[in-house]
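Only one chain is included here, represented as structure tokens and corresponding to the form predicted alone.
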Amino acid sequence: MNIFRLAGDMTHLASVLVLLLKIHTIKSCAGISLKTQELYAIVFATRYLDIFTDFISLYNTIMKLIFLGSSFSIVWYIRQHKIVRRSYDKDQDTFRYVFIVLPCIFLALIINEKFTFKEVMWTFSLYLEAVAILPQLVLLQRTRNIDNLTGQYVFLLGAYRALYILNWIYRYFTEPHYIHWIPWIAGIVQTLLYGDFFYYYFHSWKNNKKLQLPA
């Protein structure tokens, strides 16, 4: 554990709390992509298969439970909550994520560190997380007007991954033989996908204007 890893975890946790705050208090999921939330639920479900078999630390177990529980709770809210689901814009959230899930499965089967079920699923979760934000970014480009909480949620998600890259750099220079190409490349791809959003987010913040993405 180092300051960059801890900051990344806390930023990731903050992104989830912001989204839950929006959904639970405002009773609205306007601007939120159900497709992305379902992809994140798949990411955590396939990544944390070891949660009841391999104990690393109490902190690690608690964080896993939080991300599993929150991701499935968000999906439930959008799909089942009698008030929240009315604000879901199904007509705009049309990204066909089968076109990213299947390539991620294929990549995980042929490019992994060890060909075992858990390892392939863990690798698949890394590939899928790298592109899981795509339906959300497409939805924001279509709707253009982005409320503050949704903007903060997406920004915190991107910041979490950027902080993890700093964590990897730090560990590379401080830990011998620390080389993990698969999470590194997946993390870089994920961060790059946020590049356009970051630009408009900081531009709107600097000029004190409402965040809008180009169509």
Given for the second form:
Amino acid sequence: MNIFRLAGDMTHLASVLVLLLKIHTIKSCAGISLKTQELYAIVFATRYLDIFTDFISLYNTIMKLIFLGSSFSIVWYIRQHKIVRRSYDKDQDTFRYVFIVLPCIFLALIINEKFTFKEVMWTFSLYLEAVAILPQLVLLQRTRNIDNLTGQYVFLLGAYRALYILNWIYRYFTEPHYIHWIPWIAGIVQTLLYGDFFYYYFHSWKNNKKLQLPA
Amino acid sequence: EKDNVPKDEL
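Could the form predicted together with the partner chain be given as well, to go with the form predicted alone?
Complete assembly follows, chain above in first position.
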């Protein structure tokens, strides 16, 4: 465990918990894409299949349980909570799941480290995580504004991505045989998507106006 | 060798 990895995990954790706590407190999920949240729940469910078979550390197991619990809780709030679900704008959250999920299944089946069920699911979760933010970015683009909730959320997720890349660079130079092409490339693609968002986020902040993403 | 690298990241 290095400082980049720990800081990356903590910002990732903060992003999910901040979102969950805010939805719980303000009883609103306005501006949040349910589709992105459901995709993240699928990401964690397919990646952590090893939770009961491979013990890595107490830290690892607890973090996995928190990510699973919080991501499914967020989906439950948006879908089922009697007040929160009213603030969900279904008509704006239009991104089609198939355009994201099918290419990821296809890619995971042909590009993986080992053709076993667990390994393909793990690879699928990496590809899916890389693009799961797309419905959220499309929603931002459609509503053309970003409030504190979505802003902080996407900011924390972006910080997590950047820190993980620093973690990989650090591990590459300090650990023997530490080479993982699939998570690295998927992770870089994911970070680039956030980078695009950050550019507009920074631009709107600098000009002190509401975020306007290009059409 | 690859099998021995644990998936310790989240």
